[in-house]
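Take a look at this single chain, the form predicted alone, given in structure tokens.
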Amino acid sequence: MSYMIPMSSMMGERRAPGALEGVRVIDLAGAAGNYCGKMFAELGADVILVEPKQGSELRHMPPFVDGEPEQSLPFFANNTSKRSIVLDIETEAARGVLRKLLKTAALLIESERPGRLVELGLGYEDLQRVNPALVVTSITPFGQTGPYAAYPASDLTCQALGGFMSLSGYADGPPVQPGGDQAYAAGNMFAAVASLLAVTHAELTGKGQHVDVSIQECVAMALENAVQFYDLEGTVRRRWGGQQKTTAYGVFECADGYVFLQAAGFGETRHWQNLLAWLKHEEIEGVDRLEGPAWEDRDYFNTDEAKQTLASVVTPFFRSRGKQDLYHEAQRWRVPFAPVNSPREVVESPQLKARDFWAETPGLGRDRVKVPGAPYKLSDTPWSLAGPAPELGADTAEILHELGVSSDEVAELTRQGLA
């Protein structure tokens, strides 16, 4: 089954076809969502932002740009390459049209409440009765059952309840909150994979279903290598905010910045004779220090004196060199290291610029604006930034025009302040 939409409905400049060319997806969702579906705008489906009169509320979040209350990042980061329709779903009338738009789409992606959309009747069972093969994706903080699904929640409380948090901080501190909205982004990101398979699904089938994303098991799931290392280790991983996990693992200060070593840990302890050569190669003080038959010993690499040792024989090394040429250097040692890049460092990387990573639209009252793009390639079906996030409702006739609706009602809806 497919959906195809018309190429003059499409945003922006006319583009390679995309994966998902001639899908409709409507994104009723919030700050929970709306990158899953700029995930599919830009793969090439045709996602319609449907908001309430007073616009999406990742519209009102800050930071704005200039302090404009019309110009959020959160919102544009999420919506480009989206069209917007108003429609007040708190109306029949606004009902009637989502549910004939529905009959057009492929995927809703919602993050309302368990049984918001139920009470408006547009629970996933009577939206099969508009459209067998529609696929609805919710996601919410706990999912559609247990007896935490009805709690409201925000990023925060995710990472919080899916033990996130109890890894990131410093060693002797309390938990603290990676930056930015990290549970939102892997319940977008789950939710974007797991939609992809029941769409898939309803094209072979003509079935649809409902897909039901909980952000606290996706964070769950995205622990990095917790569980892993409980099972080949037997230790639960703790917070070290950036500090020597065990000796030579860890952020350490150089000239401009901050460096990663890893020349020691769970099966990286080979590495240890390349830095020490390194080392001995540029004459550093002290590193007759890190030699002896303690450090053949990998029980003497976890503890204190092993660790301050190796920091007071590198420490001054490292903050007498930049990063980049550290970096380098530790290459042709064959030593693991890497820069930590600051935002502006990762903007320039050359590596990133090599793969055209950075992609340009017009938006937030500039002619050009630099975004990030896809950390994928597909040779056939390229990915594709469509345009800037919309204004609020700025495809609203447009979309109604391609339901049949005429212009005397889309008049009639708009006085009656439906859409």
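Numbering follows the first chain given and starts at 1. Here the rigid core means the biggest group of C-alpha atoms that line up within 1.5 Å when the two forms are laid on top of each other. Since we're looking at a predicted model, the values are computed, not measured. What changes on going to the form predicted together with its partner chain:
- If you fit the rigid core between these two forms, you'll see the Cα of R332 move by 2 angstroms or more.
- Residue displacement note: L276 has its CA displaced by at least 2 Å between these two forms (rigid core superposed).
- With the core held fixed between these two forms, H210 has its Cα displaced by under 2 Å.
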Second form
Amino acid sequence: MSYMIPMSSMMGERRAPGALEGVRVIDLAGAAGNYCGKMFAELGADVILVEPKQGSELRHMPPFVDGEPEQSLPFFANNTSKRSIVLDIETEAARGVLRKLLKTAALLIESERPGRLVELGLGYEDLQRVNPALVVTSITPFGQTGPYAAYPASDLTCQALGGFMSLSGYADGPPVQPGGDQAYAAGNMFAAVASLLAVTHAELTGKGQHVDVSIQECVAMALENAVQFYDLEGTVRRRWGGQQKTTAYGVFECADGYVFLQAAGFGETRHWQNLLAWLKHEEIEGVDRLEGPAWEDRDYFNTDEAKQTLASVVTPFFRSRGKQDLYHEAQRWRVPFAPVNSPREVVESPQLKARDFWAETPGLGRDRVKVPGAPYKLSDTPWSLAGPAPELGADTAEILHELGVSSDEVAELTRQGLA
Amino acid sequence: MTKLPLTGVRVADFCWVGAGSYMTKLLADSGAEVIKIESSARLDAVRLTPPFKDGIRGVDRSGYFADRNTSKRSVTINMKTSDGQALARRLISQSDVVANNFTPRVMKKFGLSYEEVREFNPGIVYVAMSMQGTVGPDRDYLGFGQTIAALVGFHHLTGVPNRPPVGTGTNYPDHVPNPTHAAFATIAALRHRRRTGRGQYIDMAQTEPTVGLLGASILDYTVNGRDSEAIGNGHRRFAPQGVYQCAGDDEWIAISVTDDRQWPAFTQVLDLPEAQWPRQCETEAGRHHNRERLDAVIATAVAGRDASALATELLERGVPAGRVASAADVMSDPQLVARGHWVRLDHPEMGKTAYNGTPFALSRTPARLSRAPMLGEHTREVCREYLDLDDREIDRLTADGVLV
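Based on the form predicted alone presented above, generate the structure block for the form predicted together with its partner chain.
Below is the whole assembly, all chains and molecules, this chain first.
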């Protein structure tokens, strides 16, 4: 496809066909759906972002590139490998073009408030007549039906109403939102699975369908076993951040930040024994206080006394060493242990470098922008970055031309300010 | 019955613990025939992880296991025995997908690495989702969701400035980022197979999809050289935004004012007189500039209010809000209940218990969930159906410690 801008890794190399080659996706969504479209794009689908004249809402979301205001990093991160067409769907002329586009598509992803596309004549029922095989995926805070369907929301309020936030935060302080807009992220990811299931069905049978994704429900999937705890044992799981959940399970200070130790908690004592072996090898003072009959009792691990004893033994040791050093040492002893890394440390990770994880593309006014690369490595149909997030409307003329819209019509649409 | 999207796809599922089992559950709920290969000789740790029905431990009593393993069948094959490995090979030879989430050396030990499987089933889609992937200096490192969240920056980005990072309190990457990405890649690979007859190897490091979700923070470093910190409950643009304590024990409300039109309604519902906030709060930038001052005013205004009632009042006036729902609250949340999110499935040992339904509704081919299998519940039928074993041989292999 001609639109693909070569990226650094492609010096002379052709892009292998992706697993989703030949699937066209129309991405009419905002933050709740753009990552879903990106997942399709980077396995080979042709994803066309449809934006209003002022650009997608996400284009106005900070953080921005310093010195180049309104170059949004969240927008860029979620829209690589797509093309952009400007269509003001408030107008019938633009909707006509959109319908033409949808005739050629397998999937429409949208995140308008429930009912809005129906008002515009673009509801699933209408679109089914345009293209019976089309899958329409709607991603909204609460889904298309139910008493909250019309309510407004933000990522924060979805995290709260989905219950996820009740598990995150300080034992002695407020619930805290998991970072990075995880409610929208969850909606995007489950929507991608659901959409691909529906596209599979459409490819097998010729029949499209409507996929209704509720972000609140997606967030509820992140509650781990908390709902079952209430259902089966009548207990409500609480947040425990800033301290150990159970002995040897939590965050600890080290010389240059924090580390996370997870040597208990999965019904096994193997990792606890590994931890003891490591501490003994290091000749940590007081390690003998972690031995004895009490430590064979699982319930003892949940007591404050046990937590404090462990903390008093390991804290001076951890504080004397750096997080990367502790990480590799602990893993040598088969202790589940990790540094609490910042984004800089993630970018510098030798493991991610060795896996050739990072991808590069021109964009944001630079020759090279380093972005997260393949979330999965498919041997026969590799993930691939097809280019930067598009400039607003950059591909409008090209896409209209592909659709067979005549130059005169394009001129007229442009004159009307619709495209 | 309508065929589901993955009807006819058979999965030999070696996954255990969190992310892997949950990934194959997504396939199973959508029609794939998922055969979970487990063993009493090396139990899936989640079978031993609470909560348990009535608080009584037991391999068939964990609600955690049940929720993550719906719609599957369970066979017990002791993979430490060569007979067990041979049976697994026969099962794989009749499967479309092999899935595992071990460190890379484990499947090799069983003689079931991709290279080996490809020899006798060239069309196989082979999904390996170890913590750090198949290559690299840390490939054999071990961990769980929480350690992954720490390693990839997620834990660091969650918390309140000047306090320790807090994370999610859960093994988050196991429950959303990893199973969804792995399922997406697998279904995509099945499409390729349908079109070309070719299988392939999918190497997914469980660290990597989660890094992908933090794209904006990663770019803030790679583009701006700025190493992001946690921002508490705030937002880079919206203000006010926060979580404020209400009346009652540990009751909180989350509020985001996401545009200027919401501001007057917000001040009315909270009964905030104009004297309490500067005039510039009528614009988003002004509110953001004064956000700390606003947070203090709001904290006082909501302190005695009922979180649910206040949230409803704000929502009715178009302001995004919500109580911070506990695990108990979500089970009776009117919206989740109306959507049928919680499904109760009957289990021989646990009775009727709560499971998550799928968080998406397909109008033509809705997911179909059946309860989680008991340990080895389907050993006999799978052995008869696919391995051509008769009852005598099955009894012998059970006595020999192979089918256990």
